[in-house]
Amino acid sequence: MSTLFWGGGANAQKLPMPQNLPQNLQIHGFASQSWLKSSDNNVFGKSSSDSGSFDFRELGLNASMRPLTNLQFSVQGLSRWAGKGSTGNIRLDYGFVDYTYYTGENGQLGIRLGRMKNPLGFYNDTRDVPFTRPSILLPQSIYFDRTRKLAIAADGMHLYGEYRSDLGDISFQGGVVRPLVRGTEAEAAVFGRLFSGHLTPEISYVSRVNYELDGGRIRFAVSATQLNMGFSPGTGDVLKDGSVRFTPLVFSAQYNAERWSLTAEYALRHLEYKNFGPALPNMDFTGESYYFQGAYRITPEWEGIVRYDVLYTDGSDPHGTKWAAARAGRQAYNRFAKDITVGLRWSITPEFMLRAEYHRVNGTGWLSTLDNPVSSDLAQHWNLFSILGSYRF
């Protein structure tokens, strides 16, 4: 895996280990605090208030141990504040056993069991650590923060492998999992509101194939996922025990030079709602997302980024006009978002980083309904400015 993927060129230095630990035990952690100010609409708390929002912070502690050459245990606990969707509860971010049952000169095969990151696009595996993200906010057209818990990890089994040759390196990862669907964040994203019942996990499938040439100078990936969820109605719910199927297909490409990188990803997101009754008729539509991103490493300590990010909730109705016409009081711009982002990163030391970025957004398609409960109050054109400080050890 290229160092650019994990942290970005000179920013990916190996950190010193705490002392007095067994040789095969590694412990790392991170902490970050952000401030966000938006002209309209709320992101991670009341960012549209005069004082902005400090309700975006992340604390993580992870450990790994390799008692045998081909056996590793990994675990990470995370506490995350991100507006009303994440309120700082400590939870298991990932925890799994990794057994490599074949290692050869040109490749390897292995299996993982437990709670693992979903292999989705270039950034989902490492999006929890601020140092490994290309910006404060990832491209929201593909890496939704309003459904972060649902997308980032699942419980189950993964098979993985890698083959290396002079023509490039090919790796794959695929598995059978149960998605993490409990909580208000996922329910608000799936239904647009909260009910007394709750979502239930069903057997789902994840997969990704990567190709790299020249140690990561050129990278391609295809990710295919099928997340299946049910619904258990509560007292007084108008919904019946229906089902939701979410099937994203993501195509990823990246070129890395000595001082600059170009990245693009394109996604088709198929969504089906079935058997919820008259209150939520059956629906079946495919959304479309893409972004183009450029990063330039000005010096080993400074990096600039620019990105254009587009989300269409329904590709057959990209600007939401048909959807809004059928729903009184709803705005067409609730169904799309076009985001121009510019940002700057300053790596003060290998352990401490500052970031600042500006977003100019047309549309509200990726905003959380928990932080913005009245859709008619949302503004179509809005600005977002954010600052982040992060420390790791």
The other form holds:
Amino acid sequence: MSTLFWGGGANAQKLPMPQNLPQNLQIHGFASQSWLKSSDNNVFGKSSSDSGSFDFRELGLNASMRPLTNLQFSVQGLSRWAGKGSTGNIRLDYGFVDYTYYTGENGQLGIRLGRMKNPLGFYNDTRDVPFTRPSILLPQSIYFDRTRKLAIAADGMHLYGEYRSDLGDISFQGGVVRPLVRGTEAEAAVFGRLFSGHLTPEISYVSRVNYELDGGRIRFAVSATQLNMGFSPGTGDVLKDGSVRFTPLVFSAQYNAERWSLTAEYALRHLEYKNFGPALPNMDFTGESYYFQGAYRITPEWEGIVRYDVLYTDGSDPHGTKWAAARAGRQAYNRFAKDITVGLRWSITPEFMLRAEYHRVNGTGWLSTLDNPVSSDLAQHWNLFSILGSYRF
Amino acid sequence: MTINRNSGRYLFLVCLLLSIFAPRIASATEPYEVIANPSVAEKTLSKTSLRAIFGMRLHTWSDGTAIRVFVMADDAPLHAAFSKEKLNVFPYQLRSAWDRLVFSGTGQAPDTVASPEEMLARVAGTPGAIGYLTKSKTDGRVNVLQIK
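Okay, that was the form predicted alone. Show me the form predicted in complex with its partner chain next.
Entire complex below, previous chain first.
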């Protein structure tokens, strides 16, 4: 890779457009800081404390370069603080080489190798960039913050293609990958607690098909993913070397007018736990999530949003009654969450943005067990207020 | 009296129509063109291709040379007029599409220029460049592209 970079520079006069070489390098980044205050239950730090939580920060820096018209190198580093689940470690968010095998007036076909963002719904690819989100917190029913590390990116190979016509543009992205399962966040998301053993990555599959009509006035997407993980028990662990399979299927739709945008996504999340032994009996259930969201641009600088977001951890037991009946001391509202959100964005300059939003939530289904270790402390009905400032370049 | 009253009504109607169409008239007052560097072989482009180029999803001209895209700021009236009339999209849609490419690593953003003079200089001086400019500012250093 470095040979290509620097070798190309040294032989600049042999390339067709040597003066474009340094200009093709683009560097972008963002930094954000939030404050969260909740009536009960913690979101990203001790948000239910009197002073709220400042423990939600996102920093990112990326570079991309096109040394040839059909070759791009892209890399992004990210540092994220979000309660106990993310503690600011700098990590490689993505880093890959993109080769366009075919390009023409009507479309393209190419391959990416390295660490890519998982194509999942409308927002997963850029979920940590506040400017690309509709709100401070993405709809948690689909973009679970507690399982983000599993869903966000993976190492492997993607194929992508696009076909453009007067009837709209259709594009796809699909690949074979190894999920990122290291760290306490992934383990807590899978098991609800930590063990001395660790999760192991298995061959997994990601895919998404997009359809855009009239330059994106109407957008549809279908994403299908199968994430496979194993478990390697450590000393003293009660779990055996079982496996976990997570198979989310997401349907997305959006309508964009000059002043307003309507967005809806629906997800079926099939989850299987196998062969962990008596401490964790086999499980096989399908969760259901959806949200409706309306955004209105009062001016280009001011935007208001309203959203209704619903999560059922198990679609066949939506209100958790069967689940709670089988577990002494556990509450049914741990198994769902219904969130009504209103929010406001103010773009003070193209680079600097402020956001404020209010959530009224019934249920605790998507709360992080790391930030809320004692399940009996959870309250069913709770409120969350948050503000965010973000800078980009 | 009747004449005065009628002309008053007429004036009121004209004002009403003007207030409805004022934004459209304001954005269309200055005619503009899609311009390209003289190295670009294309003389005409389809709307689909123009959209793909400004959406940063079509990277090469038909002869294989690199396309370099220049735009004005999101809030520039000419950018809004060009986006709506030539691409049939709104500036916020372009910005979200570019952000999705830039922050997932799957593409790059266009180069933003600060003034019509800079647009002319950059498109005239960059092989493979494409942009847009008001007719009065355009000169022989750039080619005008016809959009089918």
